[in-house]
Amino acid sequence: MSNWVRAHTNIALIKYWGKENETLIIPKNNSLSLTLDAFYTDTKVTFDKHLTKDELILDGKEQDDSALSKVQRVLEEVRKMADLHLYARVESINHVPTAAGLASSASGLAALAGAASHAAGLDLSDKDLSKLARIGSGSASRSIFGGFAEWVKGHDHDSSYAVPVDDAQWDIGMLFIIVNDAVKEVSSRDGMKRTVETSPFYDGWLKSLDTDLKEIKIAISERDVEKVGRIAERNALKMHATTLGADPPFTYWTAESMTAMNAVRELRKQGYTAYFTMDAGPNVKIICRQSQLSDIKNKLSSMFKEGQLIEAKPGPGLHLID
């Protein structure tokens, strides 16, 4: 049983940075993120008794063992959970530029969850299919979800997974600027490990987690775009404030990324509500209320170029495509 399942990026926008457990992926810290429509993964997993080997072609092109190290670590699990003694081709189609600090990984591991445990004959719930996600790359338990989710820490396999927190049904959206869609020079587990081994200024942002978190909720709940906005804001850079103080010391930012930030200020001037959040990578993204998505586009279109700038509403959740 092989069908083709969809994923899409989910936004931190409470972030996850730093791993507890290195091998089963738990963080250090419970995170909050917006899954968005403009970005997914479509992928098939197919078990087939004539393979004699797991198989990732990502795009049409055979991907290497270091890619597939990645999908094995679900692949068997999967295995695992269904008794099966075969190996896989995955087939994976990446509607988002990979390695770029765009939650690729979040939506391409969590399509691989859904799709493996299809075709594997396993019906799992919402739950059991965020901790198999989880395995493959942390993000990706939250894109199992639509809207907003919160990837509950816990301690061990069993009690580490996202869970739904609103649909995001109101006037939210968020303006993507590509400013480089190239891979990353320090990759997210490479930055966020010596962040967490080195920099003096890990602690002081794990500290103020809680109340940037409960915070936020509130915020939602309240259908304050501002106020998330606000919140996710400061808590992106007091993530990106811990990279600086990492031995040796590194940065995603851009001069093209503060150009971004400043533009998001300048926008804040003029009335508009507009927040920026970034991830471990250079491009922003601009949170702001939907109805001024287009307003906010036209505004910047003379800084960025069309392809630079992406609308995106909240998306769904992990669902079957024909």
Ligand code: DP6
Contents of the next structure:
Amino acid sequence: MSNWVRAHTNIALIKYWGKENETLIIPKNNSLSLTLDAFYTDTKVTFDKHLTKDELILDGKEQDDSALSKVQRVLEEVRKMADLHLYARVESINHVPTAAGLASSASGLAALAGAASHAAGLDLSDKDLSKLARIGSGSASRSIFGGFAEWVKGHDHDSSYAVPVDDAQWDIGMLFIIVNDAVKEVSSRDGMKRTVETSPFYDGWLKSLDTDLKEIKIAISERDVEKVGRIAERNALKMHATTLGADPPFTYWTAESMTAMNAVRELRKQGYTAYFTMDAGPNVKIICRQSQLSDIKNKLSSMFKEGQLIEAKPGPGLHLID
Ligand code: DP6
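And the form predicted together with this ligand, for comparison with the form predicted on its own?
Up next: the whole complex, starting with the chain shown before.
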């Protein structure tokens, strides 16, 4: 049995930044994200007795062993759960606008968890799918769900998984500003590890999270985009501040990121609800009202090219496709 499974990417509003356990991917803190409609991964897994090793074919191209390693963590776990002793062919298609340069590990590993467990004949709960996606990549645990999801950190494999928070079927959206599509110099995995180990700002970051998380959940329940954006922006700035304190120091920001952030501040001065967040790369994502997405896109069109601006609305959770 094998089917295509689709998972959408998510962007964290309260960031996951640092691991308590690197092997199991247990995070230092809870995180909260919004799953989006614009970017997703379709994956099909086939367990086949004729295979002599696991294979990963991404966008039609066979991948090397390093790309295969995250995938194999998930495959191994599925084989263990299903008592299956066959290698797998993983076919995956990333639906990310050309040259967007956006991380696809959240949607990729979530789709893999769904497709591999389905192909192995397992009928997993969302909670178990989230745990399975998590061991591939932490942020993937949240892409099992549509709308807002919180990854509850837990303390071991069984207690660390995401839960749905709100379906986000209200006036919230995100505009992506793609400033650079180059492969990042410091991966999120390496960046968070270096920060935990060396940044004196890391403790301050951790201490501030309970308040951010509590306040954003209230703001979400009140459907208050302004408040959600304000909390997400300050949370992202704190996360990025920790990297400057690391040894050696690093930053994901480029001059273009700063230009984009200033453009968002300018939009606010003009009365728009617009706040930014950033991840382990230079692209900037604007949290805004869905009803103002095209208006804001128009406003920014003199500064950025058409292809650099991508509108996104809240997206669905993991599902089978034809
Ligand atoms: C900055 O989930 O890519 O995007 O668990 O090591 O695979 P691994 O890391 P990953 O880290 C994402 C970091 C982030 C913030 C977030 O998505 O919460």
